[in-house]
Amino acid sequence: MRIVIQDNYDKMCLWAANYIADKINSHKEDRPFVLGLPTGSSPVGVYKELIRKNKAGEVSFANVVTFNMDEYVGLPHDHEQSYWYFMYDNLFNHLVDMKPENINIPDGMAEDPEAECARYEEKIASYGGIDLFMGGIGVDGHLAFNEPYTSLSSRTGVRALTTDTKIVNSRFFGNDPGKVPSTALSVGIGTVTDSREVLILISGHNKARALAATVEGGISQKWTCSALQMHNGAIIACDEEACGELTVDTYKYFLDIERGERL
């Protein structure tokens, strides 16, 4: 596992967006780039560095195929808080040369969400995979709406939403929980760690618990971000202040590990 730690949210972002573009423009396989996303407060910096590299012609969306990490269950895509609203009004929109029938993400309203869910996983399959999936991860470390104790092995599938998830995502609901879907569309984490990359955003005080277990924890269901002990090719890039609960060592030790790998 390789641990980024940069000073603030702001050039946790940058360095993420930069680690991405720099990935699709080094893929030189005759396939699409195949890129996972999540939506929530973590990758929206990143959202606009990339926006602004590919109008500044730095990066190309062209070849790129894009599969997000979930959607709300009963939401239409015109609702202001589905997570097919978020990506196009905070990424898609914004691409110069995204193609639309590039973008996928889970239909909340499909009337099987079962299959729909089976849908998902054979369309990801039949791309050969996610070279990159780009995530965050909740207070309680859950990674996508992969709840504690949720599979490790788990598929895309129906998730029903703790109500502590339901409170956090309140705020989004004019902080009523009760306004908040209780179940959701998600990848699983089979899905996610059956990436060649995965790429995790974690930053403020209030993930630090949760960036320690990840790193520091068991693998464990209850942390299911834990998950990510056991893949190869895992990044997490933080900022300070995540990193408030990571004994003295493990800090020391993955800035030393960075300062080495720049010189």
Ligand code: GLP
The other form holds:
Amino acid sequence: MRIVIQDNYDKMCLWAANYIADKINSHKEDRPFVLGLPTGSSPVGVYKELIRKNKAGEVSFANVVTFNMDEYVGLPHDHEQSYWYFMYDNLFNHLVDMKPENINIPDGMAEDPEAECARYEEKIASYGGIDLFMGGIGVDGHLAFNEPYTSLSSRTGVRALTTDTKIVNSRFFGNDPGKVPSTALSVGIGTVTDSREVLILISGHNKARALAATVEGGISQKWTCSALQMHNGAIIACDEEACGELTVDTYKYFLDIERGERL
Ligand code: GLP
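Having seen the form predicted on its own, please provide the structure of the form predicted together with the named molecule.
Full complex below, order starting with the chain above.
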């Protein structure tokens, strides 16, 4: 696992956007670059920088296919808290060359949610899998909506949100957990870890326990993020604030590696 510690949120986002743009630009294969994407506050700065680069001609999305991680069940696309709305508002509407037919987001309004999840998983497979999956993380360590005790080999499916997650996410629903949908469609932990590379953004003091569990804890379905320990291409991009629960030695070790002082 590679841990990239940046001074603050803005620098973390800049680092991640540069990394993603470099990967897209160096993709020379005769097939699209397949990019997995999250919602939430963590990726907003990354999206801003990718939009800037795209408009400046520094990165093109013409040959990029995207798959989003998750979506609430029952929120129509034009609902401001649907992840569909979030993605168009924060990224897709602003890219100059993203092809609409290359955008994939699980349909939370599907009549048959299980069938929608199977279709989604098959569509990812039809592109030969995901090249780079960027993600965020919940305070309880969930990746996408894979809450504690979701199988670490899970595939795309319907998930029940924990009370904790409903409370945390209620900040977007007028601080009323009762207004947060109780279920969501989510790629599985297995879907994420099957990707060639995984880049997870972890920022802020409230994510410190989740970062420590991801890096230093045992592999456990209690912290679904810990499955990343089994992935050979996993990168955590984080900020100083999120490092508060790491041991000093762990923190220094990863800083030294990135500074080239241990190579
Ligand atoms: C939600 C999403 C996750 C996201 C998490 C963290 O629960 N389902 O995909 O990673 O929130 O969000 P934030 O980045 O706003 O802290």
